[in-house]
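To begin, one chain is listed below as structure tokens, in the form predicted alone.
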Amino acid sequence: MANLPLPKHGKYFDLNVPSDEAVSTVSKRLTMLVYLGYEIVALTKFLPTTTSSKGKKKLIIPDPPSKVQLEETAEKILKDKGAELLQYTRITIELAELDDVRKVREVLNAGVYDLVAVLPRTEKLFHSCCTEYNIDIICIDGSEPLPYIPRHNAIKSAITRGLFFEVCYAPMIRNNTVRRHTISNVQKFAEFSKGKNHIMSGAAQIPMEVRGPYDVANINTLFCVAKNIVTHTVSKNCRAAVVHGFSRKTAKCAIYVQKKDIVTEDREIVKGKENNMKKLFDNNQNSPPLKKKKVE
């Protein structure tokens, strides 16, 4: 991420674009994302929990995906808008047992990924992710009913630490059962988080599963999230997650400075106050001196 600038405000994000398939397939999905208005994406590698024949975990950290060359259609769209597609790297680590925690440590020590996400499978690992691990995103799985009960203290701690809870919408499109489980699981989180620090990602496998930013934002109404913050799940919160990854990776703070012009009306108001004060001062100067009262 050191070579990439921080994204500007008001852009739309998809922080989960699987990159395990062929480059041509990923390029087609990126073209669809650009066509729908996205300008920042994260190419994702998934690291599942695996067990060898001897029962020991094999620690194999995949290399981060390289930048994908866009098709001519996407390049033309970006050129007409005067923009570019920022491609960050991300790894999602599945946590099923305590032995999987060392994968998180190894990835954090390597520092080659811009975003680090985890998919906890047990309540103990979920609590540890919310309170201890220096990660960026906690994934909410919808493939099955939530195997643990999210606690209010754990969710509050994660929000305080600047972590984000991710929901993927493409699996909901592919399967009705996944859709039902996802809605039920996310509602349990939204009951305590009130929609704060939620992000929506795609995880689309084909271009036809990609949806526009506003369509994705409106999915949050199924999770009982307030309508005034649903667009934050594809813009503001996603940008905050990228900035959090930058701070974690560089051990620095990220400050975004923007110039702001002074409103003309405020100048007139200030000028009017100065004129009133000047008139009051002049009147006091021209007024006759006060008479002294005789004291008997």
Given for the second form:
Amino acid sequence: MANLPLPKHGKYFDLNVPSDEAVSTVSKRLTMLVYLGYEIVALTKFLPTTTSSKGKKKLIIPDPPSKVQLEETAEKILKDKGAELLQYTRITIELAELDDVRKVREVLNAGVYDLVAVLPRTEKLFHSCCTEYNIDIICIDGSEPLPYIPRHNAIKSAITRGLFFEVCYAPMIRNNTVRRHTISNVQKFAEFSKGKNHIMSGAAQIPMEVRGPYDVANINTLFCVAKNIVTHTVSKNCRAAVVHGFSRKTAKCAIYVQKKDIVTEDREIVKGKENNMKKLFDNNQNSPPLKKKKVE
Amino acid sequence: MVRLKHRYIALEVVMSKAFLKRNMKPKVITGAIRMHLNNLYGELGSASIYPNLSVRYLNAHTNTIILRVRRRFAEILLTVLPFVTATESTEFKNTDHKIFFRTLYVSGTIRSAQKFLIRNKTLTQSGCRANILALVSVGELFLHPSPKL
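Condition change, the form predicted alone to the form predicted in complex with its partner chain:
Next comes the full complex, and the chain you just saw is listed first.
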């Protein structure tokens, strides 16, 4: 369990850093996040709905964003702390029509993204997201009042399956009407979920819209979430969402294969990715042959 | 005997342009908080909290502030602080001059808030052992063009 590529406990997460733009803008946002104390980040790509035009177009799923190189200031801050910035990849798919469901299937088949998030716009799609699809996060949008009424059954089944409801705080800071809509939308969810399985993330477009983890957790008191659970939305629940995304790469959540770190004779540690058993032990000529020769 | 109980909130102000430093005064900061209190909580919120809010310590070099609120309103104030973006005066109506507050510590006495700031100097920008921040002016690192909305 110790060497799994999962984040440790007690860190702060920001699971929505838009990465649709150039790398330099993204790295500026990351320096601000690192300075404020976040250590784990997910770079997102957004797939909007396509209005059905003549004939079925071929679906092009965007490539997952590659790991962003941090600026000097961020690297120095991390070095002082002795910490690392983990970067995951995430895709947000907007579901407005039944046609968009095949996008979800294709993304899951490709298996390139660490986290899969969905933004449902109708009641049927929301219900099927909560009960059927193998996704991680359901986004609660603030641009309009909720077009559907979240049912108690759907939310309960989502929580038991391990799905998470995500709220973005940066649009609330930009715009007054979005603030009102998100508050009313999330309160409807919080009536049934009581703040369980909620995630706060920032879709910040400029570095000055990012807020520290403690401040972000305090926004949850506006959504009528109990004050003792409020910090979970930034740390504990986010980690559970990442683990849920990781479980898709395993075999039935029970088996996961990875190469081991090895300590050589010179007391050097060869990390798993570079580990190649043959190269390490070729020098030793006295070692027995790997295959037994047939006795004739 | 009736004793008035308070909460002391230690904040760091992160600013986006260097020349805002000369405008770091208590009135400017409480004015900014009052504007956003009015936006979020309306007349009731701003009228009940604003007279009980004061700046007890301000340091323009390290950008740290210690605010004092009545204990009843501490939670409400903490929910407003993430939304504070710009100050009220006419110079800052341009969206480029943004600030935001970062809460560091909440305590019942001013002494423990002060002790926290002394112990944890490395949390703030000027105290960072990454000393590049002390040499380059704070705002230039976070300069950006205003977003197209």
